[in-house]
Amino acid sequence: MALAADGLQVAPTRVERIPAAYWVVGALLLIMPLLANDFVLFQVFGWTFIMGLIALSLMFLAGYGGMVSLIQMTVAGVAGYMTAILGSSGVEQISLGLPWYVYIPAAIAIATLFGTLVGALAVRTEGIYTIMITLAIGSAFYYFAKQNYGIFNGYTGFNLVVPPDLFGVDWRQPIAFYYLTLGCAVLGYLAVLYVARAPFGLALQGVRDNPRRMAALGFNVTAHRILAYSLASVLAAVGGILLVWQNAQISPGTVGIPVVIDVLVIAVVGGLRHPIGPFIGALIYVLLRTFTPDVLAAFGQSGERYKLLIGLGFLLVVFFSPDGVLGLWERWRARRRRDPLKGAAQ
């Protein structure tokens, strides 16, 4: 028996059949190194999986918990900085050079603790106030990292931050890094799906829909929300470590306000109703960010105008579908179900 959001016991539902499209996409992702070059594997797909993982942490908070947080990129940045500080980098006078089995868990733990503490403050507010608190803390961390040279090396940051050589594999090579980021993205996706259907996830969704009723049923609303921040911080922390490995460096610009907003755009454009949404939004964002400057330059326009295109695309998606690209897809499927003959003719 499972516990529903209203406190009633319901019979366990039948295991959902995995759509055929998922198998096709999974097979394509597995054989992608045979189809794409190193640039696409490392820069496009690697970056997509990383940004999707960070945006997934925001989707978990907003979609299942009803809490829009702008701290997720900052949590990722904390994990990235801890990787550079506790591990090895080109700034030897600051980096401690600890082994990977020490600094990787420590970076995730410190970033998760940071996200949990921020969550403990943010959950006591609602709506725009939650957004402002998380944005203010993210801004404070950006300026602190930029001005602190003893720990964060100021504006310069850290360079030569690369993944450890495990099992004789150079994990920064395109194929190896592709499978590393793909594996982390799949694990994060499955973890969110599992938690969403577990008793905690169902209770969190109940807290999102009616916190007063959940409190009356005996659920600790504040504890559920803080724990949601902790779980989301783990996802963001893993994404932050992968991001610093991909760039081989980290600086205050990594956690700047524009990047914080980018994560929000990715999550909203992809859709906040399903864990696959952030990865769809991340792919759209990375494709625009990677190729639009070259296209604009070919027409004699400034490459920086890609930001305008991303902003216009964000407005169009939100205007026509508040649920993002996934909402457009679901509307199209619903229209086909209502009029199957017309859908078949098309």
Given for the second form:
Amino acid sequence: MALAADGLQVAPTRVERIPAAYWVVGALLLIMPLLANDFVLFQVFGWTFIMGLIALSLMFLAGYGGMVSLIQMTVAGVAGYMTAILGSSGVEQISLGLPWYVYIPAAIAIATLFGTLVGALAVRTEGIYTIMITLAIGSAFYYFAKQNYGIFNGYTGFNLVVPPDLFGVDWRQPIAFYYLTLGCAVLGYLAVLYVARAPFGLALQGVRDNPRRMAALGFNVTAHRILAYSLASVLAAVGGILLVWQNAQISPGTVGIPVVIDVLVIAVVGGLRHPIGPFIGALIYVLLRTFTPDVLAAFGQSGERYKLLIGLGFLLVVFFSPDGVLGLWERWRARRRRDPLKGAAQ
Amino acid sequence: MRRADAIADRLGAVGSGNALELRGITKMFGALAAISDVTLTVRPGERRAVLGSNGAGKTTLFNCVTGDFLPTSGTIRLFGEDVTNFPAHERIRRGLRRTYQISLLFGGLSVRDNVYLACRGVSRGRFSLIRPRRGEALMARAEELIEAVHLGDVRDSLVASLSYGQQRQLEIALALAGAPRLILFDEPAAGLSPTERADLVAILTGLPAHIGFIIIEHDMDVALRVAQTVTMMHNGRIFKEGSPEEIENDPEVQELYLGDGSHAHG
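Would you mind generating the form predicted in complex with its partner chain now that we have the form predicted on its own?
The complete assembly is shown below, putting the previous chain first.
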């Protein structure tokens, strides 16, 4: 804090402008390993950050670009498969065993290329047709991976896919994995926030609001949409690599249609308007998936019914808050800020 | 080699030609000809008004020129270069600009971001992932444009929250971004108050001499005050061309257009 002598107003620095709530959440996330057990760190938070990252790539496309793509989970899956194929796994006759500094960038690059190609096809369509074409390519990849034994090892997939022992740390230990996934999630989140205000991000939002006008301002609308797919693919690819490390395996089921739909549900339930939405959605999804089977079992119901709960939750959100949990939160805050007597915002 | 040829072609064409040359432009919507066989030449720096009743094909003509859609037949040359099959953004990058009859703006972005986007669209770095710095030249240019259309007080407001008149002003700021050489104004005065109309006329007449424009306008006061030449359209065809005085005093025009109460716009 600088001295504000003689009534001189000192503009707050960038750090001072960050609201207190953010500091609290940030500090909580940093000290989480002191508060939570290994299961919560690895299974709940690790999975939340991973699914959040993959859903974040959809939020970037849908929220800023107005393109609802169902390919993001498949892009993540391509990155995961490449990690297993180029790196090492239990399937030694297929995996190439390349060093980490080769297979990690290569997996991200190949997945990004794949996502960009799908994008180049999908951007020529609008709305429901974008959903259909990406879903079609996603299911084609699922069946291809399931039936191809030469590269994708068919139905079995790959097991024993673990992160490299960088800096002498076993990154699958819960605390290390927690910080690894947290770091990637925060980086992805900040990158999306930053790019949203860069010329490309602004132009992408312009394309979303009014593609015809963007062309009349000199922008190549198609090229902007395709590049958006490329950037989103990088996020999904990082999520895919973390996912294969967390499960230590990847198989066609990882990229199956139910998971593809789950990513859409996570992004919509969380909210597509702000990059924090996908992480909120992912936390809700992971909590439901992790704990409802036990709760249901306690009531004498089959644990498999958690899907029914997720579906009902999705319906409720879509009915009552089309902009997700984030929208609910914003409306609640706006109501609190209203003066109860005068009605106007304070 | 082909690239060098293309550049040579373009260089040869620059400056030699007219700002805009339309040859036999026809646009069919199904069996309906919205415009048929329109041939029109606009010199660099020329200010021309296009008049005509509703359905005369004025906006369709604009849409063909900017590339919002391709004409069914005919050729379009922009500053000597054949742009008939160019996408809209390529024509804009060659100095063409337009405004829309119904404001087409980015409601979810601020006034500053709208104008900044317009400046960015006709310069390099359209795909830049680096945020603009405060002192950036394009930002400064955007600020100038905002001042020029009197939107300084609302520069940080979301465009969706602006009044109708302010949105029309913003339309004009977007069209002035970069280095325009030929601007198409589609009913810029529609719905403006008398004061705002006076502002508009001041902006249009104050444009640098090398910037030509074509204006579609139902308000004769505005149209005839800013234009040097007038083109009358009727049923998708060019009906008459001349100076504002000639058109005003032409008995045929008076009978067809000025006399029959077509002043109303829509």
